[in-house]
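Only one chain is included here, represented as structure tokens and corresponding to the form predicted alone.
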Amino acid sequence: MIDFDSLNEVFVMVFQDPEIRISAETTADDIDGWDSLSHVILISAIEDKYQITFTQREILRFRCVGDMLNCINQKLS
């Protein structure tokens, strides 16, 4: 099971901002530069790091980072 600290590392890498601190409630509106292109890059980086694949349906259901983390942990369990 991964936690926010582990997932935060991916966000820091993708957005090239060591000051990023994600939480369950974090959304794209909370992070500078989180647009549609960076979202694709973020999803790809998460899939690579955790060796998982998201379906399009799963991605469309992500409303916040908490949703994303829950999906990752379901796939890893």
The other form holds:
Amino acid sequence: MIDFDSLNEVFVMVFQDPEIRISAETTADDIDGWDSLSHVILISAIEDKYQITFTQREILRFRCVGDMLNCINQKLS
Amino acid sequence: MTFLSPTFLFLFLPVFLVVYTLFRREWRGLVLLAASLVFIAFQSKFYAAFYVGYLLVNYLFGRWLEKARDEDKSRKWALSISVMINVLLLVGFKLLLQYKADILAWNPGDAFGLNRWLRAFALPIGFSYTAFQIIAYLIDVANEITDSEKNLLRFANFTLMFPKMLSGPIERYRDIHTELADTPESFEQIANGLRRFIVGLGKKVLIADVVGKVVGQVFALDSPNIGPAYAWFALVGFAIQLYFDFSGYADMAIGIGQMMGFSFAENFNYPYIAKSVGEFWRRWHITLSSWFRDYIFLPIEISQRRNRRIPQQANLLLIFVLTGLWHGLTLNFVIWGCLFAMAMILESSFSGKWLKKLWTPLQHVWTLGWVLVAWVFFRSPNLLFAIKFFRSLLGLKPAVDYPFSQLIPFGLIDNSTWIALALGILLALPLGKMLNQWISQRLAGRPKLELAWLIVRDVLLMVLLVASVAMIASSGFTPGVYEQF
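With the form predicted alone already on screen, would you show the form predicted together with the partner chain?
Full assembly next; the chain just shown is listed first.
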């Protein structure tokens, strides 16, 4: 099981902003620079860090960071 | 019938709102559907019938997709067939519209007996918006982002709801399905909706249409052999006209939606203050750009993230050319899309980092430069006109001299045009929003003053309504620019 702190590290690295603090409700509107281009970079970075692969449908279903974390934990378990 | 026609403003809308509000909540869906069909039938009874068939077919597609989505192969088949039929219908209608004159000229003897029908052909009202809404719905059902709508009446209202038929917004089913089931009742929401509608009406009638009269004259010339001052006036005027026309319509649609208890998506967020072209597209026609992002750009990017065969630049080019073609199947719209794609490609490369470090006013110059050049292609009737218009903007000598009567002397641009243009430029900035916030902060905790301000604001809105109606009565109205798409 991973938690928000662990996932936060990926966000900090991708968006190059050490001030980022994610929560379950965080969406692209809350983070400066989280656009469609960086979204794909973020997904790849998460996959690399946790050694998982999301399906296309899983990625398209993400509405907030909480959805992402649930999906990662499901895959890791 | 448009939002500005007297039939809509003084008969259809008030009667609908009274009937809608008087009916019990469980009957309101039927009232809304009946009103939407009447609204469409004003354009064409045939299209009202067409839309009934269209929604029935897509209702069944949605149900089919939900059943098929657990099995990958069936899901792909169901999705491909249902989306393809919608795309073919949209492209077919657009092609017919674009080439009907050529088809008529090629077949003067009316060999198939269809020429009378073809001469009268117009795009079904709002079809570009409706088809995109339906395609998004079908993809979302296939991807389990939402379940299909089982209630046919709710699905019919999602598809045909009249406020968003003319110019969007392109709603997502997942965002309004709870409101389709039961719209909340609130006097405050009705009042806010009415306020929003009046603001939209004022933007369209008092700014877009006033500036648009001069802009229309310039772009109706056989050839734009005009001096640079007229050309720049027409170009900046068009930028203002388009924004206030389209966002005014969006305000009216959102306002009517609010009066009915729906929260439609916002379509604009002060686009002309953007500091990059990418930001401009996150603020302009938001529901269309987010549609292309979510249903074309992202799926391609996601599928390519490990094994890239299509460069990201090609993907950007694809979505902007498609955005152009959505407006019309013409070379000008393709060039318009390519220009925006070029700007986005530059911004996503090293130039983007360079742009972020620039002095802020220069970032605005960069963005507005691209946007204004793109608007020339958007508004010009053909490519040759656009090229000549650029010559006029640069003050180059016209290739052919046209009689002076075809030009627009500055003297004919009267005071009202100047006032509308100046107001347009000021209101394209978020000054009103900032002022409202500033006043609200100052008056917080002082209920009497707060009430006084609310009264003053509503009186001003009433003045705006009277002025807009007087303008429609005195000089008529022009259809919205984005209605034609």
